[in-house]
Amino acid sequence: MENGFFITFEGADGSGKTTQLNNIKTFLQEKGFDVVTTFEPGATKTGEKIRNILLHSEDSVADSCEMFLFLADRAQHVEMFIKPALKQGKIVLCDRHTDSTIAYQGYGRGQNVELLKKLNQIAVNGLSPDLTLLFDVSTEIAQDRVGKDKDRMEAAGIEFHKKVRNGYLELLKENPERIKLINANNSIETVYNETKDIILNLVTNKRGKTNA
């Protein structure tokens, strides 16, 4: 990373961190940063083509299959769309990155947690997150939101998503000072006002550290 920002946005589908980043996109905005948002996967021309087979497949997707797939998206990404903003100084808002990966792959699917690690290392080249907001919300609750119309992965079922969760909070203990955790059953602008504090403090601090 050069001079930008990077923020990524972690947690179950139902969590509302798609709601808080276009939230904070508006708000960082208005208070005069240069930001952009992306999301994983599907964020570039290629990625579009893996996100519809990771998502809406026709057909069974092997666990290791689908493991690479995210990788792949993520590697070009990371080159392609990423680093080159954080390269001009922009605050880069990311829907979902390499916590995804070790949480749904490795402990939802039962995937090598710690093999999953080093191919992500691999597929981010150097590229970690400055700040990673985990919206945590129970299972059943996320799972209401989602609503009947799921796509492959929503679809995966609840012990599957109970998963899930437990290891967005393993990697939670793991990291302490990059992951913040935002306590997602609460109301929308309760969560927005916690996320909004967080982000605004790192920015500033960051920021204020450079033009020193």
Ligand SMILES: Nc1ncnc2c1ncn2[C@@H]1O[C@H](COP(=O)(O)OP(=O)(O)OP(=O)(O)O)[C@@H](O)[C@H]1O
Second form
Amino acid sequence: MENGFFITFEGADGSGKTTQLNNIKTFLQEKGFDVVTTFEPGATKTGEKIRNILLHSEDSVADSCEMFLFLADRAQHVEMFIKPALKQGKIVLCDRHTDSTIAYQGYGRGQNVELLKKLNQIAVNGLSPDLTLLFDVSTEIAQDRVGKDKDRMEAAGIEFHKKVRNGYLELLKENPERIKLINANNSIETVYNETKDIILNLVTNKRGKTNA
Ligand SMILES: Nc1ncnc2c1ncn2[C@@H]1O[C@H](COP(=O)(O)OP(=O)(O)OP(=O)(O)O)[C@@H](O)[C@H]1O
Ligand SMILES: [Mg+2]
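For comparison with the form predicted on its own, would you give the structure of this protein in the form predicted together with the ligand?
What follows is the whole complex; the chain from before opens it.
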């Protein structure tokens, strides 16, 4: 049984995940919590190699190859990094996780969503986020924020990214307890305040129950 909290940050490229994750890390540390941040793909040594193929491959990557690479990275990340950190009682803030696979490879690339959910289960081996923050932003705004210097996933086109956004919103409908929607069209400060309130609520509530 893990003692920490596992919080995942999800949403489109340019939705502000990394910006907010860093802000929240600082906020929680100042409150005295033991926090680590991490990301997918590429947080482990093995994952770094996988990330390089995923984001910077020079030849075209088959859709199914892309899917297995993301899952392989996750399996390694969960066993080698996330689970040990949670066992130590840390709050783990993770930039992208299982929902990204469903949204991007499932809804975006058209892989079978139900099958992907099962493969995700193998990759996480019993782990599930205590909370997922979905930073929802209009595709046009997100693409503007990403700018011209796009990696392979970011450069996949507006139609692809609209499908991805729709996929995230489907996941929200299916998992209303776990996933909380944040309007990421707003300013960085407004988004931060909303994010902070949701996280603080979870962390104090659960800690309260544990101590009761
Ligand atoms: N709410 C916001 N309003 C305006 N600009 C923002 C907002 N949030 C983030 N940005 C800016 O948009 C850019 C992308 O933000 P960020 O890197 O946090 O997104 P991301 O979701 O992590 O994207 P990726 O999935 O590509 O890593 C950055 O330049 C950041 O400063
Ligand atoms: Mg980011």
